[in-house]
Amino acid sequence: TPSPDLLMARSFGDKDLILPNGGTPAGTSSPASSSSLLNRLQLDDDIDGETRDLFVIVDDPKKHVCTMETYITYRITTKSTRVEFDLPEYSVRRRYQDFDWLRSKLEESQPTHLIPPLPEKFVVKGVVDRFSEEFVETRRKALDKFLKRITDHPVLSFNEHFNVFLTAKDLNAYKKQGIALLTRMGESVKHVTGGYKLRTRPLEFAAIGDYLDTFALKLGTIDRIAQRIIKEEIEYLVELREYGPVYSTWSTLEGELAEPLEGVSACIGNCSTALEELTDDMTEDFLPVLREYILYSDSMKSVLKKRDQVQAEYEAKLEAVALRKEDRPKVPADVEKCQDRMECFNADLKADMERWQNNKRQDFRQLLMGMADKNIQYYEKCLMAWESIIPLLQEKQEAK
């Protein structure tokens, strides 16, 4: 049966998408400090009871300047106790196109499973410097999350191509190899229907499709609005940085007002610093998660389309059998195999959808809690800055 999130998708209409979060229930007191929100959240999330036997970390980005191109590589450190690995620890360097190769291989060899998305490769020229520290760090985090998604998957983490990606010193030798026998199922799925049109999706998969359409639409709207808000915050920050020094310059012309004016200038400076931190957090932590889940919904739609192709093949074979004149007491073996493949596809897709929903709840819970915490910190810093100059102003008033 569909999860509550899937059923909820049918009643969205024009209403805003309500994303799950771990806010304080009604009727309970809020935590004493904003930082305790995240502390409490992390304590809740750490209690999963899972025993991990594979750990992967992406770090240490390095810039390589060659005659023909300039690119970034990342160090990938793997530690595992699995028998599939000859050594307990590996360290290799990979560039973005290697990650792209891995994802393509996973799509070919595991067509029934949801493959996590990669961050987009291309950047609009002149808008973002893809070799800047900020961009490289944002991409490193995204690539690290990509590998951790695969590591946590009970099937993808055992894929032979993933093993090669984590352990091979020279990945180019594997890239030159043709499509292995294991990968041909993914290629065949694309050509099995022969133009046959699917009759109807089962209700649970139709609900998944409707939910993904609504989810991507709402997240896209949130992403666009968030980017506009960040742009306005940056413009406001520019104004604040010009606004504060005016009071400092003015103070040089005044006698009794010099100290209060300097205080106002320092207060605006503190507010500027707090706003800059908030904007950086939104850009580096909030927007990437939104974008990842927009891409995630596209990946899920792709798997759903492959499932429909397998169902269409099964229906086409059934019709072909029904049109034959000779009496066949048993269903042909190829039809049974196709039915088995469709049932396998259904089971894998439903399991991955449930896993994706669980990850989504946790990620958005942490995202929204973090956003609330950062906003609280920002307004607390601004409040402290303005409250700090009140005694100074009161002293001047009493002196009069």
Contents of the next structure:
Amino acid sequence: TPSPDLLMARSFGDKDLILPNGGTPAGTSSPASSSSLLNRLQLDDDIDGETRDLFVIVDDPKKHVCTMETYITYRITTKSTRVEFDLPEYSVRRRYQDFDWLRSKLEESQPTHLIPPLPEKFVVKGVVDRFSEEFVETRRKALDKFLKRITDHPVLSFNEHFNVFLTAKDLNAYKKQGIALLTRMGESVKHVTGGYKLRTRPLEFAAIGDYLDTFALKLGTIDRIAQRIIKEEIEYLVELREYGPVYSTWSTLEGELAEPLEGVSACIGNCSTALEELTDDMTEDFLPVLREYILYSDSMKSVLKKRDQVQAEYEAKLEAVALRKEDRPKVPADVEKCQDRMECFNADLKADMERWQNNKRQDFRQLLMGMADKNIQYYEKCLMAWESIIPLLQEKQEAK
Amino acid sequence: MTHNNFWLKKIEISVSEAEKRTGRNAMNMQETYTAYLIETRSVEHTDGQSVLTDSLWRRYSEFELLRNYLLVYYPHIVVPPLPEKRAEFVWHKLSADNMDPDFVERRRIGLENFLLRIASHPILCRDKIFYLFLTQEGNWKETVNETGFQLKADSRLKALNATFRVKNPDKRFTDLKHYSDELQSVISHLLRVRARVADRLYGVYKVHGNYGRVFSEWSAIEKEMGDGLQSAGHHMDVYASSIDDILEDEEHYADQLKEYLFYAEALRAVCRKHELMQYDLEMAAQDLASKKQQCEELATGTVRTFSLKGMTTKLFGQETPEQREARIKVLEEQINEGEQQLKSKNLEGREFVKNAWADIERFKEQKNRDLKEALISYAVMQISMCKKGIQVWTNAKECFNKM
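Here we have the form predicted alone; I need the corresponding form predicted in complex with the partner chain.
Next comes the full complex, this chain leading.
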């Protein structure tokens, strides 16, 4: 049964949507009061966090060395005034596989919603050092982004598994429990395991699909360009590191020119350092975010496909009913359920897509401005270095 | 640039044009070459106006001839070098082709610089052949060759021999030779690496151009983000194309370094001349000493040194006193001559060292001035490049901000 959250959420997303007959389905508890609904509504539009009631931060990575394995845990700090949380503040430690578990659970329990992506699970050993500061920091940022996206989501942030993830002292115990029980929603949607082929995707979803395809393509190209730039910059850096010292060698041969030449050598050294900082920043901050968005759009595409499945099932059942003359004119309950499911899904998807588009715009604005900033800082460092040696070069030496 | 020369007037020299020509060479074969127009103007003191006094065309080989002549007749002078015959230390985008217009242009500037250096040299500017180079188009080559300077040139073999065998060269010249070797080595290295740096920098800038295209394509599917992306893309294109001018400017810096790379060779030539003269002197002194010894032995009858005459005397019997007298006479004449020669060689040597060292001091000052200027202009180029970079990325950032 769809969670009541969906019923509430729909009212701000799409006014034309047909509400299912009957009130709240039995067996599920109603979410909080209208005040929390208000919060959820405001949460969407609000950027400055003034009316937020849930804050999550991922920080403080720590290495754990055990007999069987070595791994990293991150501290998750949660602050909330929501009634779903017993305490106002929580602090727990989680490792990557816990995040992975959370994501699976969310996909299972909220199949009509877009779940944010996680940074890649597997890293090729030997190529990347899983315990290097840079790698851990990059991952931490991605995990933090992941949780923040869930936090920002009006439906996902109320998910039970999410709550447990943020609060439970012993997550493993809860995990074991979860294996035995499947959520009802998960079960019912899992029923739709395919075998239904959708004839035509409705125009609006086809447009979303096309957009995502092109978007992923363009992102892929940008990723390749960015990587190529970093590669060229590193090769440039290698040459610079040989170039600078030659001026130094030359200065040892000279008298009056010794200081100026040494100055130029030092200057080139400073520029080399600045360049190294630029390439490190781009590798750590720019590329991972770009890649994550490609994963994000892939997630959205698979949600689209699931939606297609639901629609296909509905249409198939509707057709089947049309052929069975005896049920006319009353539409059987299970077909109605299908229609419900489909309409829920459509609404959720559209709402999520809109939210995703907005976030994407913010995220890319920030990402690209960041890229511009880093380049500006690089040039400013070099400028300062060269401007500072002009007086040295112009200095007239006293007759020796 | 105006300079004094023995016309006692200020003159301006410029190599103003370069032209492709075809003609027949010494072996009567068709060839293509570049000719350069040399214009000389004299500047009237009174109104500062310059009047074109001479204008003629010369090709590179004639410049080479002039320089070779100067090397022979002024061995104590650090003779200004010519720009390179073939393009070296090129980074990939530049053509290594001698006919390439950029190369020809840079060579034109180099040749002008060569003439200006000579014209501003206190001694070289007075040379008649140099004067004729600027003023007499026809027959100049014949005139140079008639001086017979090729015959006066020291053979390379002789010079090499002297280098290895000289015993007491002036330490200053030994040090200077060492310095010029090191200078040549370090500037070569610098130019090689600089070319590689230029190559890489070119790559970095050009790849950014790809952003222009992809941002444009991406903006087509976006609503609010579209404009910002599109205009940012345009700035990326500007960034990518800015590198061409930047690296063009840097070539001038490379040319300034190259001149001093070739100057190192000129320095070495002066040192070699000193070694040659010193070696000559040492040989002459040695020869004189041995003749004196021979003479003494003959006179006193003692044989201290091994001589063929001594051997044959032992084998075939002693010579007559008349014969001995005759030999002593010959030796005494030779000794006299030898002493005169040694005296003049000594004098020559000292003159050479004095004059050469004076020019070397002049050269050192010039070198320090010029290279400082070159480094300053290089720094200025880098500053300009940084400022352009900041501008472009700031513009792009503003576009991203509007997304």
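Residue numbers count along the first chain shown, from 1. If you superpose the two forms and keep the largest set of C-alpha atoms that fall within 1.5 Å, you have the rigid core. Given the structure is predicted, the values throughout are model-derived calculations rather than measurements.
Give the rigid core superposed Cα shift of residue 385 between these two forms, in Å, rounded to one decimal. Once the two forms are fitted on their core, the shift reads 2.5 Å.
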